[in-house]
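The chain below stands alone, shown as structure tokens; this is the form predicted alone.
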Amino acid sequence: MDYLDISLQLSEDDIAIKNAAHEFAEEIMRPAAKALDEMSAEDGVAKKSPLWPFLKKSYELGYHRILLPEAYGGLSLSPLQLNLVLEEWGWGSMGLGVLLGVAAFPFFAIALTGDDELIEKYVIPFCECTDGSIRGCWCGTEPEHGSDILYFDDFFKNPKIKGNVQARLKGDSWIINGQKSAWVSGGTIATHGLTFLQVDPSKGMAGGGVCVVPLDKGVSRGKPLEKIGQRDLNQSEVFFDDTKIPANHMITEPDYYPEMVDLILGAANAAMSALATGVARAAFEEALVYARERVQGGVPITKHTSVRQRLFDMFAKVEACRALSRAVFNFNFNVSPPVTEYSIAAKTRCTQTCFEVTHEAIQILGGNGLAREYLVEKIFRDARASLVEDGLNEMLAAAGGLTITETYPRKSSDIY
């Protein structure tokens, strides 16, 4: 379906990028996602899995480089272009869209540091990779810590709260020990991890650090996680056992840790809003096509007023998600540091709305909406996962609410 974009500011380049991303989503992502969704989690990362041809094709097209600047070999997309691509990826498969995004996360973080040695060692080889053999992940969530890692409330500085993964400096190296939980996206197959950990326990969670860890020595993984939605996104535990990294691989220490959490969260939550918009759009399109063909009472159900109203409500919600997501991209990818509560607002609102739209799609398809034969069944499960992903929506909203109650009303002069 050629879905109208009401922005009159799209350039020819923007439209070409959007169309190319849609073709990729339709011809490459959806078939791979369907196949992976029907496989066990372990088979999904096995040698003969369709995951590997998918990754190879993605890298050949350069989609692993979308977050990286042109100076290092990245695509250097504008905020709008990045949003356009991510929406199409969400339309194709939210799980695989997340996988491609986190594949770049360690290298994106290194690029932000401007450290020439690390850029030469990691970022440039990643950008030059065309076979999918270099893959990142975000090692954030822990068995005892999930969304609270992102919540700067009073307990954030409580020294009694210990991280599950800790690092200590020994000479010119950091030694890492501990466990990340089973929700590390891409953790089963990643070669490098952007790892959040505790380096100063006396400061509680505020004593955190962020480092880049090659996941080849002193690292083991759990089994791929079996889950209800986004089954095409492999996730697993990651274990560190006296894992040694050079001192300069710790790219953020406690003094700047809250700012780095804000920066990463601002980017990740904004990305989730765009992906969720694509999922919602896919659900609306599937419901619309079905409603035109499904006959009840002797006529297509689009002739029934209640169905028309429900489809219109879905349509309006998709457009609202798109508008909010794009506005946040345009703002937070053009200011530094980002104003994270806007990314949180986009993530929580767009994922919740996406869930509502996919739920309505199930209702319009009726019994068929519950059958795996129809795409909306998978889309619904994927949308449900997004309410927890990248921070539980309720915890994110509480974090955003904390910022608002303590700092608002803000002035434009406070930001730029």
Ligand SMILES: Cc1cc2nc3c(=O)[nH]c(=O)nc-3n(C[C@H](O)[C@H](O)[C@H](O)COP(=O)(O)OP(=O)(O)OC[C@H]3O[C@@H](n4cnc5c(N)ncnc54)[C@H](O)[C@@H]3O)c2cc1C
Given for the second form:
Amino acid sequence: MDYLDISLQLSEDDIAIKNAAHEFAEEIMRPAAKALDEMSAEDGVAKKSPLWPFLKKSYELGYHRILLPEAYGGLSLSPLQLNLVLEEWGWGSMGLGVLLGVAAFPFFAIALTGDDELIEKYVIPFCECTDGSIRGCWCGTEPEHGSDILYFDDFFKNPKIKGNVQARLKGDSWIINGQKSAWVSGGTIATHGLTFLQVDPSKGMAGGGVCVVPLDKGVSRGKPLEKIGQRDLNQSEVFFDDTKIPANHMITEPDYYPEMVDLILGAANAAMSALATGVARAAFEEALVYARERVQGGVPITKHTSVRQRLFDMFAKVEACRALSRAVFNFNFNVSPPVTEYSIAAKTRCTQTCFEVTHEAIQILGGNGLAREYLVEKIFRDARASLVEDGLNEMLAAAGGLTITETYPRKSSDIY
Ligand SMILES: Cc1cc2nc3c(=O)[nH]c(=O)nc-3n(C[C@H](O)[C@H](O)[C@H](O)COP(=O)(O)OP(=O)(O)OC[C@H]3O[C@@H](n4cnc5c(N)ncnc54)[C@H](O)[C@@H]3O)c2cc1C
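Same protein, different condition: the form predicted alone was shown, now please give the form predicted in complex with this ligand.
Once more the chain from above appears, this time first in line as the rest of the complex follows.
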């Protein structure tokens, strides 16, 4: 039930892509997400879990390739098309949307390097995969370092701060040891990890590197994490025990590490804004449908002015999220490197608004809003998780705040 889309520049292709993504979200994502939400985290990744047919179907439809260029077998979507698909995924399920996004992460990062050998070895087989058997994840957060991996203060360069995962060069291989936190999305089932780690402890967190690690030999996982929201998104610790990767798998070393953190954050935060817009829209729609049917005072509650005002406020918030998210996609996926403070603005604003809209949806449904039987109960929990996910909103704001206080007013000639 999408309302009028006021972007007049949507082409027929764009609309077809959006409609197909909506069908996928409604028919494939939502049923799988509902089933997974109700299962234990362990059952959610077991052999008979609905997760596996969901992944297979997603890969068959090519949705794992949305971030990748056509030259390597990707879908080469325009920034706007990418945004449209992610909004629909968010409408279907934020958790499963994130799972599909991180599945592509290591391959997206390799594609950015332009390294032919790595592209041949990893990106092309990933794009050709149609059964969901090649799955990436992002191994960033560590037991002792969550917000520490964001560059928003001088402590980033403090040599006393030691990473929980470190790599040392031995001959022509890197040897990796340590543990990532329980928050690695898709970590339970991933075959490859885009791994952030410390390679030069003398530089503190700034002495980081980014590498691609096949998660087979020398790697183990923790138990799937039980949590309040996005329960359809499996997460677990990843342990590295003398894990060996060839030297060229370290795609970023300390010289470019802060830039790489920025680049990944710029892309991921933008993606989060579109997903959150979809979640907010889903909550608004659920509230509207319910309010048309629920009778109080002898009339449907939509006849009460205060309910209409609240529904309109939700509607306006969804439109504001969509406008900001699309504008940031259009900009940041067309400039290189992305101007990360805009992606941060979109992520923090859209997830916060999404939380407010899902909160209001519960209020519109009254007691039923709290019942498992109604979708808003799940999406409210999912929205809550998004305030922490991909960087706590207040910490992202601190990172964005550092940039704007140092660089404002920024000229377009500084960027292009
Ligand atoms: C659904 C979900 C999916 C996720 N997916 C992934 C993933 O795929 N890969 C991955 O690596 N991680 C993932 N994460 C982890 C996420 O990025 C971290 O949880 C987040 O960055 C916060 O880190 P933390 O939980 O360690 O909190 P902390 O950083 O420990 O923060 C705790 C509190 O301390 C405050 N604080 C921290 N540092 C400072 C400071 N310097 N100054 C002032 N206050 C401070 C914060 O504001 C917060 O209130 C995911 C998280 C969620 C919820």
